[in-house]
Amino acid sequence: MFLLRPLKGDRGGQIFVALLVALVIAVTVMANLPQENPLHLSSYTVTLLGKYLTYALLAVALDLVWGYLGILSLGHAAFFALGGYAMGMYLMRQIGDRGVYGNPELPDFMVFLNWHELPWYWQGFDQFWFAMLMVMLVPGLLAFVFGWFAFRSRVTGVYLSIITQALTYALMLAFFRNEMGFGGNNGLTDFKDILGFSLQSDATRLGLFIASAVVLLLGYLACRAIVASRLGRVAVAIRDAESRARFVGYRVELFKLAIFTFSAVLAGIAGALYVPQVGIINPSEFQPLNSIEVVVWVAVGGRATLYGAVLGAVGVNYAKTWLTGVLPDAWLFALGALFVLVTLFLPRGVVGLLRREKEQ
């Protein structure tokens, strides 16, 4: 009970937390049954949902700094593809001598490109407990010294987004380069186990899908007790009059930083994730578009509302799925007009469109 404190007075988010329940439920039972059943979900069908939470998880960070804080973040992508690789490091420590080469300390790619002995950032990585630590202190400690000396020199607005977007700019171009130890442009894949346990197994994907459930609750309670906090309060003023905040004795930039880092930890732990369930991390997922469609997820469910973020990222990435195959081409299009869309008609996303509804 102490968890689902932060819910009370939050409709919305009871709400989801019920519907989030209830699909972790269903898909158990669903995935458990016989193969001949009509209601049975295949392994991809479960896995593919286990994506879409992983993303809701990416979302509702982004709507922390941006619904909540006023900071368009164009680079959160980064922060999803930092966690991600540092899980992508531990999994593929845990090929050993079964990988292509039979070497039980380098992965394959490195001794394809002839190297002689793990880098010293590889060191720790065959343990589990490291591996998440990493997947939080590197997101973290970035977002950290960005908002450090982005905050402190007081960028906002525009400006700010540009420069979260030429990060993750950099981020990209700088791992496609093989001599940083990444596997360069195909990146960390044909990852085994994870835990001891076989990714390819039935169970695995299924025990994956439910982690992302949990830890995606985890997540929304966490910012929603954030956004209901004093921290919060403060924060939505900064949004709303920052230079008023800052008159009455706010050290605004410390609050920026707090949450921007927060936020960034998040979206590492949301990366983590999905990379076992898709079995593969590359310097793709740092492209600019990827951060600009958490944008528009954040945007098409409503901003501010956490939930609306969940239901976006969820709504949005199902048509994608669909769009892309039927018509592959013309997914770009789609998600451009939708943006457009959604900022004439809909400026509070899907959410504000049902609260205005009801209000009526």
Contents of the next structure:
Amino acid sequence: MFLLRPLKGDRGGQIFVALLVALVIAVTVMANLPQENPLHLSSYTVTLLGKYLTYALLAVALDLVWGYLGILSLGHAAFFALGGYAMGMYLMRQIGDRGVYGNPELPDFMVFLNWHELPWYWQGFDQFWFAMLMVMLVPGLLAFVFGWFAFRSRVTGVYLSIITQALTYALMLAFFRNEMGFGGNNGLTDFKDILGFSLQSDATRLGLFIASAVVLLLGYLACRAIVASRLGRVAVAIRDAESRARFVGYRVELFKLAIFTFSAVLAGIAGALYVPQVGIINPSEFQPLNSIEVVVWVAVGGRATLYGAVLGAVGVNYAKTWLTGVLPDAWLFALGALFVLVTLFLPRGVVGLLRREKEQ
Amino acid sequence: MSDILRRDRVFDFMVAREVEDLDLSHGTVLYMEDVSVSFDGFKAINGLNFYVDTGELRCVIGPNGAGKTTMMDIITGKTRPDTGSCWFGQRLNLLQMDEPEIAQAGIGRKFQKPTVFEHHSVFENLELAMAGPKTVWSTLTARLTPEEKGQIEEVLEVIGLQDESGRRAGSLSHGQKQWLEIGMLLMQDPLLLLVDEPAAGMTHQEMDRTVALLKSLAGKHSVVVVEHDMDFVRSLESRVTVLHQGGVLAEGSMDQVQNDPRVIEVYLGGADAEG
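For comparison with the form predicted on its own, produce the structure of the form predicted together with the partner chain.
The complete assembly is shown below, putting the previous chain first.
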């Protein structure tokens, strides 16, 4: 099992993988129980869990650049959303003539805008493989171009964070515009099926959940392999003493660029799995707040552990689902308070707390 | 440590590396000519001419603000001079290279304030500094070979940290960090070592060991030491360059320099109490 080799020496990671496998088995069994059975899992819950797992993958991607490389990206949700839009475009093309206007070629919003032909950048998205390629290529390319300029000019720290925040904000404004051809503020929605399977069916939803779990596992293992290699040690060296790393002979900007781009691709894949499960993608996914939430997940879980990011993403989102149901207005205050408290009292997150108790 | 003084043993890092393109046929490893740099109107370096011979051990002294650290910044690519030229051997123009290129070409630097990778163990620090390919891909696929491991262990022994191999570098004492950084320089296996205040924060014994190590390195490598501690400089028994206001004031043996009236006036006269 060479795939599992990166887990050597990663105790938390081993526990995480075991739990993830157990979760997938339990959910698969429980979702297939008859409706009357009290242990039956509704497809709503299955989808909700699937959504958490895509968030967890996004958090792992951020932890790789923040925890290990020291780049506090406040725009990672932008890569997530771009991956989501690429998937959304594929799903839109799958609707075919089943839309409200029944146009076999054009999505509804284009008919509504009186467009007569498909814009060039929508070409090819009816092919699943092409869409999947774009899911990785578009966020990766943006991260590469962005990183190329930012890291070469040695923008670091708070300045870099602010630029990433500006990046996601600019994308939000752009995607809000109808002329962009991505459905304006309504975004892309009303999806029917994926690869020929209806998105409303319980089996498809379970399949998407399992796909999310598998991709999260693979993403985790890939990040873990990076972190455990000498490349990971160079990343931490850059985080702790950037100029020393340069004088030792490492091209710091190339290392940052490679890891940042890889992380953006992971975030894009997470977004692509997210969209069919929630059924919509719109420009609000680019909100600066979303990116900041990701940072909070990672901070709460514990930086530079990877599994801490998973824990934080699932934990905070579970709390969010619960709290927005009970006290809808209180969520943002709770989120802010959480961030302040974690920063003050748990600099190493929940994982740090657990570790410390074990050490004592 | 006593091992390093043994004449019958040649450590790998003591053998100077062959670098392509580096032409040392004229016996000079570093040329700095007519170099000037100013920060906000202040001339930190002013018409500096500085040459280092192959295999030479050289000390650079000078009062605060004389431009010692700025000179090192220029050599290693951190600062670009306004005018002048700076060559490594006959062929490599240092002014057209950036820090990693210069490091890979064979110039290593120890900082004034010891800078090691605090979260890594002593062993990992040395591993990261090791000479060899330093691209993203090569580090992702790198596996430590037994030879490389042996090399790291040799250096651990030389810097006297073999018992701290697994310890986090951040938890070392100041003197140990200085040594670790020197060890990282050795792993880099450079042709020219720039050592900024190696004795700061060291006990007398540690200082003696440092002197012995630096002396043993000269010959195969060229070593430039910047230091404030006059006893330390004297015990290195090397040529001394005195910097003052960004230029070379005097050059020669410690005795010659000490008796130079100009030097006495600007530096040693006032610094006797300190030294």
